[in-house]
Amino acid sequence: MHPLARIDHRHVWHPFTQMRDWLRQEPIVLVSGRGATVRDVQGRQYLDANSSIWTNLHGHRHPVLDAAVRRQLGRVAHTSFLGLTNAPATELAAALVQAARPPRSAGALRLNKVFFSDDGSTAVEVALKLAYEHARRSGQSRKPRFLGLRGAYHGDTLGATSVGHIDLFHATYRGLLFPTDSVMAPYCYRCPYNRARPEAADARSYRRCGWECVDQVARRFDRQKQRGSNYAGFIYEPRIQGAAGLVPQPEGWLGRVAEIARSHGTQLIADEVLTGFGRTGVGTARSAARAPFFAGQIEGVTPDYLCLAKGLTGGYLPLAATLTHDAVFGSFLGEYGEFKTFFHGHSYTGNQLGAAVANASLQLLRGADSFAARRQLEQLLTEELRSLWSLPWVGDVRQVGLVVGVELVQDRATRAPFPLTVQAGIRVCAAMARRGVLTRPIGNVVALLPPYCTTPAQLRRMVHTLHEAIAETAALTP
């Protein structure tokens, strides 16, 4: 075993992983990068096809983002943004107020207003404590309460597990957490109400059903109304559920829900923390000035607040914001006396480094070569998934843009679920690595992500590579 992995082995604690199975063999210790590559201490070279779990947009050792980490660095590499500010900050926050901007029509919010913190949980703990105080002090709700969607998962602190809704990760925690609503999903493949037999398909193109999912959002708003009080927020994913097994919306669902939240007074909280910067397509775009950079544009839906993360920064460093507008602003707004003031931050709010990488990534989203090799990933993507469905452990194929969820099943016809202590998807992704290629399950749901950068001949590397560990699992499972 390499010295890196036993020093791991006797003193680092890895998130989400359970350690007694960790410890059971020796760990792939990265070294370095290169574009969609990475390579480990043995000098084995990989594939990676989560994009680092989903942070890398460009692909490693990115000359442009590198160039900025090195030009910020001879500047200065951090300094306090409590009472001062910085250029690098100051720039991104206007980058990603016109990144943010809706479609031209009568009356859309203008998210013009960004608050920095470090990561995706800190980000939705910022909308949330906005959300909360924005409506006691405008009279909007008595006794502000949120209303989540079920299997979401916005984040490990406090307020963000709260309003998360996947009792694998919440439920421990459940005597430290504030109190708040969920309402169901639109899980075509698994919905109650989806009348139609499994086909070999993505389950949004083949459903029968009659927007029950919606009804239920509706019934739910309607029962919190009658309680005397509406909902302070409604905080969703758009698009795509993230860790609830990259669970896809089908078209129309969001802006449905959406009018309905809005009609009841409710604020809206997107969180983009893994839709964000692209990640969900390029919509109808034909060219790169018209491109959306965030999944809600696709859908025409604009939030009261934008929480966004990961792919910020290009996957180079930590960063999050939280966007808002005018109306929220003003809620803090007063003499210092009233003590309005938004009393939380960070040490690291407005890092110079990661506003700078942040910065030159959004160039990089604005240019023509990206936008036309994302739509080209798109569209090859689409094309070399269709092998999957040859395999009979294969329940449902579905892909949002450059997101990708594959699930495993027992039984096709019945959509029979393996137990999580199989550990299927475990045990395709361990085949996967040892044929060259990362990524990481979520529970029966293989992931791929790829970067940006990603090769047609790469890209076809990942699929083929998915499709031969699922055929080995499956041989050598009872």
Ligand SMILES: Cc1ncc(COP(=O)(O)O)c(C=O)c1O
Second form
Amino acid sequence: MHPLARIDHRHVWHPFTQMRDWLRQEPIVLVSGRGATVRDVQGRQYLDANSSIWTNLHGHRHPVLDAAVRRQLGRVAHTSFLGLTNAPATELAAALVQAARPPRSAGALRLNKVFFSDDGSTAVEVALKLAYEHARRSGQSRKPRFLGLRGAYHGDTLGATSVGHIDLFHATYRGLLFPTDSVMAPYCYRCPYNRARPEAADARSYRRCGWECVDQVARRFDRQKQRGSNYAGFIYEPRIQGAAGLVPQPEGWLGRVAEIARSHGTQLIADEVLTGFGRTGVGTARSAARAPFFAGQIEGVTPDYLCLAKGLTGGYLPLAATLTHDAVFGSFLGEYGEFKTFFHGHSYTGNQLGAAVANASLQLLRGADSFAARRQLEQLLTEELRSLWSLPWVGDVRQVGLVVGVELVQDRATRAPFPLTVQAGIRVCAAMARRGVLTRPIGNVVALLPPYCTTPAQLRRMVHTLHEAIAETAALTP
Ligand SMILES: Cc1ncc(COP(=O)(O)O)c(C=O)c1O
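To test you: the structure above is the form predicted on its own. What is the structure of the form predicted together with this ligand?
Then the entire complex follows, led off by the chain already shown.
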């Protein structure tokens, strides 16, 4: 075993990992990367098929991003954001406000205030605290309550966990959390209202239903109103729920439920930690100038809070932001002695290195080259994924832009899922790693989220390797 792997085994505890299994095998120790590839300490090269847990956008060691970090390092790495400000973070705030502007902005909300934090969980935490207190101060609610979607994952801090609805992750900690409600989320492939028989296609495309998932949301809001108070906030991931199993929403769902929430005076909290920065595709845009940055823009929904992290720095450094508008900001304005201050913050808020690289990443995203590459990659992905249907284990293949979830099933005709203990997804991903392609499953769903710089040949290899890995794992499973 490599000495670094031995040290890891002795001292390191990894996230979301059964450490007993971890300690049974030599870990991959990554030491470098370039573009869509990473290299381990033994010199073996891999394709980074989940963009280093959904963070990387433009590839590793991108010259523009590297230069931005170096330039900033030549000035200063970090200074306090308490009582002080700095150049890259203020420039980034302005750039994010610009990026979040709705495409057809007449009369729409303007997200023009930016609160920085460190990661996806803290971006959500900030939104929850702001929404809670804004609801109280604006007289909307004395005991604000939040509604989220079943299967939701918004991070691991206690507020984010409270609005999470994945029992496997969250049930243990219920005693530590504040109560929230959940409502049915679209999951066309496993929807009890979808009367269509399984086909070899994305379940959204052949579903037969009457939008019962939207009716359920309407009923949830009505029930809450009958109890005497509306929900203070409705939190959702637009277009696709990530950790729920990469479960996409049918087009039009978000607009419908946002309208319901708005009609009840409920604030919208969009968690775009995964979906932000072009990850869910270019939509119908024909040029870089019109390309959406955020999934909500594709659906025409502007939230009251926009939570960003992961891709914000192009996957270089931990940095997050929560955007909101003047009305919320106004709730926290007052004379000092009124103590309306938002008493919240982190030591690394507004980190200069992170902000500098985030500015450079946004510039790249705005460029015509990035737009063209992403559009091409999206189309190629759609074409390549078709080959997976020849595998009986493949039940659903769902693509939203440059996010793909492939759901593995025991039987395509009945959609029978594998028990988690079979570790179907884990085994397929291990077989992919042996072939030089890295990704991680979510239960029985294998994720593919290529970096935007992935070449057509690399993309074909990712899908081909997934194909081979599923075939091999199926052959070895009794
Ligand atoms: C939608 C969503 N929200 C929040 C988070 C939490 O982000 P972080 O891991 O950076 O705290 C994640 C992480 O996967 C996520 O997918």
